[in-house]
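Given as structure tokens, the chain that follows is alone and in the form predicted alone.
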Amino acid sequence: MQEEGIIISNASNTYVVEDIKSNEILKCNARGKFKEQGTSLTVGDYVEYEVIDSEKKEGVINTVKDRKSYIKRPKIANLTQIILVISMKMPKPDLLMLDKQLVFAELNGIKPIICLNKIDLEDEQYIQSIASVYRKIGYDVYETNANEKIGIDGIRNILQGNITAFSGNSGVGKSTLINAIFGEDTTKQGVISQKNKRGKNTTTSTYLYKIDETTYLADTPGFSTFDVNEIEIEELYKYFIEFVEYEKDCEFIGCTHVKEESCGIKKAVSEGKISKERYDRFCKIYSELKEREARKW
């Protein structure tokens, strides 16, 4: 009998599957046809399986459903949103990293949500100067103080019905934020909260934790590289989503939007329609991609 489940972890080609209806956990192997077809299963995949041994809770995966999204590093399927945690102070906001994260999310078709944490440590005017840039583009921006649980309800609400990962540099308060949302016993096993208490991330593989019937939290080894290198350099501007509408005003076909004078995007920057600081970070990422491209040869 075919059952439906989601892969919540895997190791050495053994997949831990959680049944969608019963929440029962089974260890499953995959049919040989997947290897023959060159199909790789991963955490987050929705699958159809059948039980082989009900006492030992073992099964076999017969079918994998189409993915809504897929990330190679860390490997995870069907992630629907990434909460990008930025510290307002200690450490200071890394907006270049934030823009790389946004490019990464846009590239992979995953909704990015920006969380400005530690708002108690910074001036309100400075916080709003950052928040307003991204809200104007159309991104959701949440302001939190995880230690005092300020703004936590808003983050908790947007998790509903999604598979969500949290991302952020060391020290931004990601661990405190997760514990503020879910309590000290963050997951059924308490794995995330226990790791956080040790003060270091020991995750080596991705794991999904079920929060409710339609809500999962992805515990991952992190999006440390935010590899945007696979983007064709001339396509980069498309992932700065507010740039796209001004590309039609460029005089030259194949405009790089960096050096040309008659550039619709640069004109929009000069007119205040695009943030000058965000445009400068676009140029920085463009330059990094160009340097890497040159090193290939």
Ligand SMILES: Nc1nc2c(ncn2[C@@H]2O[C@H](COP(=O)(O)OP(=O)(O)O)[C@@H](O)[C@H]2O)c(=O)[nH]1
Contents of the next structure:
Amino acid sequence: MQEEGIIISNASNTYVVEDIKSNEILKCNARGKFKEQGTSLTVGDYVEYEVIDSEKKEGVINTVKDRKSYIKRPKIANLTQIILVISMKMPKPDLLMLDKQLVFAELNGIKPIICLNKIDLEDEQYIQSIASVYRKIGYDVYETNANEKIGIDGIRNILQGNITAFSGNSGVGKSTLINAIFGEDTTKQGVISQKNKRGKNTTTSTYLYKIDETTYLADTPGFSTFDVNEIEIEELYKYFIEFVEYEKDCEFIGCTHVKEESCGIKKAVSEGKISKERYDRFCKIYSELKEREARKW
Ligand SMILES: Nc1nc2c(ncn2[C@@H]2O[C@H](COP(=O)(O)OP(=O)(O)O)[C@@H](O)[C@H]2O)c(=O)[nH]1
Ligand SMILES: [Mg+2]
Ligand SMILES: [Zn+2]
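Alternate state requested, the form predicted together with the named molecule (shown: the form predicted alone):
Starting with the chain above, the whole complex follows.
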């Protein structure tokens, strides 16, 4: 009988599959045809499997469903959203990193959500100066104090029906946020934060945690080694989504939006339609890509 499940973890050729309906967990192998087709299954894949040994809880995966998204590093399929966490202080906001991660999410067709954490450590005006830039673009921005569980309900609600990952530099408060959302009980039982003997968080491979039939949380080693390498330099501006509508006003085909004088995007910056800071960070990422290209030769 064919059953439906999702791969929640993976070590070499063994896939841990959780049944969508019964929550039963089985160790599965994949049919040889996947290898022949060059399909590598991964955490997040929705699969059809059959039970081979119900005592030992072993099965075999027969088919894999089309993926909604796929990220190579860390390897994960079907993420629908990434919550990009930055802290207002300690560590101070890394907006270059935030913009890179926004590019990364847009490139992969995954919805980015911004979470400004540690709002207790900065004044309102400063927080709004950051929030407003991103809200104007159309991004959802949440403001939280994870320690005091302030602003947590909003984040909890948007998880519904999604496979979500949290991303952000170390120390910004990801673990504290996850604890605040799920309550200490869940996490203390080791469901979410898997601690090693020294009590350190050891996320070295990717796991999915089920919240309900359509809602999962991905615990990943982190997207901090963000891969700009995959982006074609001339495509970069497309992932600064508020730039796109002004490209038609560029005079030259193949305008880089960096050096040219008669550039529609630069004009929009000078008219205050695009944030100057966002544009400056675009130029910074552009030059990083350029340097990388130069090193290739
Ligand atoms: N003041 C303040 N501290 C926070 C907040 N959220 C987390 N922290 C603290 O920041 C530190 C790092 O948090 P942690 O969740 O481990 O960050 P992670 O590395 O992103 O998982 C801890 O000492 C937390 O108590 C917050 O909203 N306000
Ligand atoms: Mg952590
Ligand atoms: Zn241009």
